[in-house]
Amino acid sequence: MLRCIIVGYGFLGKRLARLIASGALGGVKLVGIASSKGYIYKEDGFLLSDLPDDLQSSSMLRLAPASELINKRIADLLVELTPTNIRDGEPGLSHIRLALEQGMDVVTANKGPIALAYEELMELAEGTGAMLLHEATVGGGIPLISLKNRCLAADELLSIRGILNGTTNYILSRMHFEGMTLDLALKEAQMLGIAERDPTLDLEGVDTALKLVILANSLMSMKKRLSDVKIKGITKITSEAITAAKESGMTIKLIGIADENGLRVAPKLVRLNDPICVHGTLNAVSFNFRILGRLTIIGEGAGESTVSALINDIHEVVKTRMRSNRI
């Protein structure tokens, strides 16, 4: 039975921990939860029945950080969820590295320490033989990360272009279908809880830029860094300009793409036939391989979907672990 402790206990965190503690993973027992405030654990596992709205009403709430219930290595399994912090990446990045260290396997949806250091905690997980799986890092559930290392991993991928951003295509959908300005439409995505209260990070391309680099990274071994995406947003996209690519049988998307001229974010006309141009929060990502040719994903890239990425990620722990003798 694979032991696996949660830490981020937010909306991600409370929905996987309960699939786990009601038995929906088979070989998963969950026995720690930790989040800002501090964390609980019980090493014969939680029930469902168990699990606490917020950690601060349990009664067996220990208030010191993630790292101690990492060091009590009464688990197998690392599942990083806390926020993403594209400045340092922490404080998952230690908590990966920490988990690492051990020899402890880590499933991750924490976009910042996989785009920030990415080689190194691969090097790192390769020398203790621990695993680091990250599809949820990317398109939410959209297997786009194993769909290229476990179903194509002998073809090359020669480039990468799609919308990876679910925030900035359901503006950009409500402005091309019901001529709304980009302030509306954020206001509109914000009261539907589609937009985030700051959505900074995601209308001026960094959010998309983060997954490029993950993309290129971990598909195309490109060794990238934030710093080298070329980063353009959507704040000075106007009703008008999208008005006159309809007029064109077109719309304006954002666009990431990575290739033999490196990696770039920006706002692009797409023609409404392309197979990438999707619309609301859906997100479409189109691959190129040497052998295979164009292949286009699409589906829904936040939110529930992304609990999807997380348990097949965790599966394929269980699977691996299972044919090793290790659990």
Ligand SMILES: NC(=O)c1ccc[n+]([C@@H]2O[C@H](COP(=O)([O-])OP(=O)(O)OC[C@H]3O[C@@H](n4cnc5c(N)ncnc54)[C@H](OP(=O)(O)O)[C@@H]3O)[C@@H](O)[C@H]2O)c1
Contents of the next structure:
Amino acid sequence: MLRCIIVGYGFLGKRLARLIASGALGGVKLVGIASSKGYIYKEDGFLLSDLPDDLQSSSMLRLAPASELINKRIADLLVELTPTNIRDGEPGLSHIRLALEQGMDVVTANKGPIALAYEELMELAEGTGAMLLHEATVGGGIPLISLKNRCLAADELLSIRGILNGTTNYILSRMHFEGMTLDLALKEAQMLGIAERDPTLDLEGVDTALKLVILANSLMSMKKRLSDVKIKGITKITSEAITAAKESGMTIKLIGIADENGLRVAPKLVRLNDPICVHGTLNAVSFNFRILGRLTIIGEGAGESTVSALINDIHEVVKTRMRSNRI
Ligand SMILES: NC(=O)c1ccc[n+]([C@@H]2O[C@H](COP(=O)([O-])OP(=O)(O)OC[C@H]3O[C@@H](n4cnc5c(N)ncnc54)[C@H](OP(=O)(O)O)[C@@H]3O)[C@@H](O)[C@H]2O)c1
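Next, report the structure of the form predicted in complex with the named molecule; the form predicted on its own has already been given.
Expanding to the full complex; the earlier chain stays at the top.
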């Protein structure tokens, strides 16, 4: 059995913990969980009935940082699900480094460490023979990274063009279809829980840029940083601009592009019949491969569907470690 610890017991962490503890993921047991309050652990594995709503309510809670749990060496796999921090990647970056240094495999949805330190972390993983999988960092449950790495590994990815942020896509869709102003569409998105209370990173295109950096580095072997991306958000898009676009069979979408000219994020006119022209909270990514040509993939880019990316990465670790008789 692969012994797993989850660091970050929020929206994703709780859903994943329930799946593993209920036995829905074959070959894996959950032996530890950490939040910002401390951690709990059980070496023979948590059952569903053992899982607390919040760690504070557990009698097993140890008031110590997640690093102490990682250092206990009771697990083969760390699933890192703490909040994304785009300044220095912490606390996730330290958690991932610590695990990889010990040869512990890592699966994460945390964009910060992967966007800021991809090369360093991959080198560290190679050095200790650990796996580092991060499908859930981009596009929720849409298998963007495994699509390239597993199905199209021999082809060369020449460019990426896509809608990578569901919040801004929801806002632009409401402006297009309902004639709403950006402010009103944003308020509605916040009421529905689609937009954060502070939506700056989404509206200013930074979230899209982070995801573009992750895709460019991991799928196109680029060595880009967030500061290499030319970023323009949607804050200046008016209802009038959307109406004018609509009259010519187009709309405005926040598009991220990675190609031979570099990385950029900006609102662009998109034809309504372009395959990447999806609406609401959907994401769409169009890959251009040297041999295959263009391939567009569409799906929910966040929320519950992200758990699918996490369990598929965990399954990949289980399969690999079983093959090498490590578990
Ligand atoms: N939710 C999505 O749809 C989605 C999709 C793709 C990627 N992601 C990324 O996945 C990660 C997790 O997302 P989420 O929505 O599950 O976040 P969340 O609901 O905000 O949960 C974050 C968890 O991290 C814990 N935490 C914070 N600081 C910590 C520390 N120093 N040590 C240990 N734990 C700490 C929090 O503890 P407390 O409970 O004590 O506050 C909380 O349990 C984020 O990086 C996010 O950007 C999320």
